[in-house]
Each structure stands twice: as structure tokens, then as C-alpha cells.
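The chain below stands alone, shown as C-alpha cells; this is the form predicted alone.
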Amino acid sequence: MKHLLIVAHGSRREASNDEVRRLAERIAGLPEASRFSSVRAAFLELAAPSIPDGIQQCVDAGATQIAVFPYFLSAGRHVVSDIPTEVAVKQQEYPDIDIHITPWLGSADTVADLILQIVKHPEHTA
């Protein structure tokens, strides 16, 4: 069973964390997401669940493969070091489960097109 874990930074502002949780719910509702048994949100810091707890939730739900998606715009310290460190702990704990980190959001070629769509139709945002 494949699971998708959307990993964001986390915020002291709970409404920001809720945005990420709602994004995971919206993604789960898309036809393209039907290949995943679940789509969940987790946070690097300041919010729950943590990355290890989010991975554990997937494992407990029967995951055989977990795609960890860094919801970050650039490859700063969190993407390059912190997230891999958190994920590595669970990879060692569950060597029979394919737990892998996908490319981060900002690395997608389609981000430039998305930005242009948003600024072309700003009334559709927020």
C-alpha cells in the first residue's frame, strides 16, 4: 500500500498548519491520488504530527511504500539535511518499507507556470 506524506515546516500559527492539513485532504480527493491509500500531513517542527509520527501513522495503516514530499520552495537546510535526518530514523526502523523522499515543491518545473497563473488571476487566490 502506497502512502503520501506531505511535510511542511510547521508554524506557531495553527491556521497555517491547518492549511497544510486541508491541502493533504484536497490532494487525497483528486483522482490522480487514488494510487495512494492515504495522503497525510506532517511537520518538521512546531506542529503535530512530527515527521516520524506521520511516517508511523502510515506504517500503522499498513504502508509498504511511503513517499515523503517536502512542501518547501527551496533546497535550504530543512530540505537538504533536517528532513532526510528525520526520515532516516524511520528507514532504519522499518528497512522492509520503502520510505523515500521525493523532490521538493520548488524543484518542480511547473512551479513557474503556477506562479504566472496566480498573478494573472489574483482574484482566485486567498
Given for the second form:
Protein chains: 2
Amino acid sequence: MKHLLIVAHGSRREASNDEVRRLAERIAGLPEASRFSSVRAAFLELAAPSIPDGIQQCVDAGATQIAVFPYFLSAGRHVVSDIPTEVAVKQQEYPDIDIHITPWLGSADTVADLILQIVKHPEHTA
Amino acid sequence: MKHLLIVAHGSRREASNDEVRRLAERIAGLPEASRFSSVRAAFLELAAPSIPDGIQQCVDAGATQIAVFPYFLSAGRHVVSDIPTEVAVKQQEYPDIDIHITPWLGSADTVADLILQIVKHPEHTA
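Previous: the form predicted alone; requested now: the form predicted together with a further copy of the same chain:
What follows is the whole complex; the chain from before opens it.
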């Protein structure tokens, strides 16, 4: 039972938080996401669920493995320190569940390809 | 002479700004970017060059067309208002140059695919 948790910063602007929730739903709907029992969104601050609550939702749903994906562009304090700290607390609470943090969005080499796709085919956007 | 300007928020953490500059260089090195005479980075605040200065660099390099790409995850105030305002000032200054803003990063449907690639092949990251 592998679950994917998309972690965003969270915004006072609820529309931005909804964008992230819709993104999680869109990912869940992709054929390649079938190996995940669920794809959920969680937020570092300003929106719900929090990271611990998001992890707990996965645990309650029977997760044995949880991939935490930082939906962040750069490796600032949030990616380097805040997210790992919150994840570590839940990992300690559930030592038998494998909770790991994946590379953050901005770290992917393929972001460059994606940008070229966007500026070439702007119609392929939400 | 088409130029691409990658516009990021800008950070007090210079390493984050350098990540964006390296991203612009990486894009410039891709075969599909050959239709752009240059790919540069610019910043809304906290880092140089500013958006007007970045556009000016393109103009000075002979641009007839400038694509401004918002390297942002959500359509907050910066994407909806601040970037368009700064671009409009330069567009007014150079009415014969086509300066247009492309969809922002987070708007692309394919971000979902990219995220699945990252969580599947974490080794494919910088």
C-alpha cells in the first residue's frame, strides 16, 4: 500500500490551495499513478491538512509506504529543514511505515523540457 | 529574433537565484530551444536583473519578440498582476516589439506527469 503526498507551501489565497488539491486529483487520475493507493495534498502552513495530518490520513488508509513530494521550486529552508522535520516526527511515531521524501519539483532536469513545452504549446494548459 | 525570459520571484538566498539562472542556461542548451536567440533569467524582486532590465537585455540583443515565462506554481498576485504590470511598461516603451506573457509553470497539465516521473525516478534529478 504505497501512498503519495503532494506537499505545497500553502497560501492565504484559498484558490491557490485548491489548485494544489486539483493537481493531486489530476495525478491520481493518471494511469502511471495506479501503483499509488492514494494521491493527496498537504500543506506546510496556512492550509489544511497539515503535513502530519496528511501523513496520518495515509496511515489510516493502510499505507505501508508513503512518498512525500515537495511541490516547491527551490531548495530553501522549507525543503531542506521544515518538511524533513515534520516528516521525521511522524516517522518516529510509525517506525514500521516507510515514509520518504522525494526530490522537490525544481530539482528535476525535466523542468527545462516542460517549460519549453509550455512556451511552445500554451494551449496545453489548464 | 525571438528571446525567452524566465521570470522567477527572486530570493534573499542567492543559491535559489542561481538555481533559476542555471535553469535558464539548461533550457538554452536544449535542441528545442534553438528557435530562441537567448534564454535569460529575470526576477520580480530581491535579485537581478529585474523584469524591466531583463526585457531590456533582450531588446539590446536585437529581440523582435520576447516570451516572458512566469516560473511560478500558482496564479497569485505576482502572476496575475505584478508581472503583467512590469511587462506592460516595457511594451509601451517598445511598441514594435512583441512582448507576451506565457502560461505560468503550475498551469501546465503536464506538471502532473513530471511529478510522477520525479517520484518514480528520483535519480533523474539535479
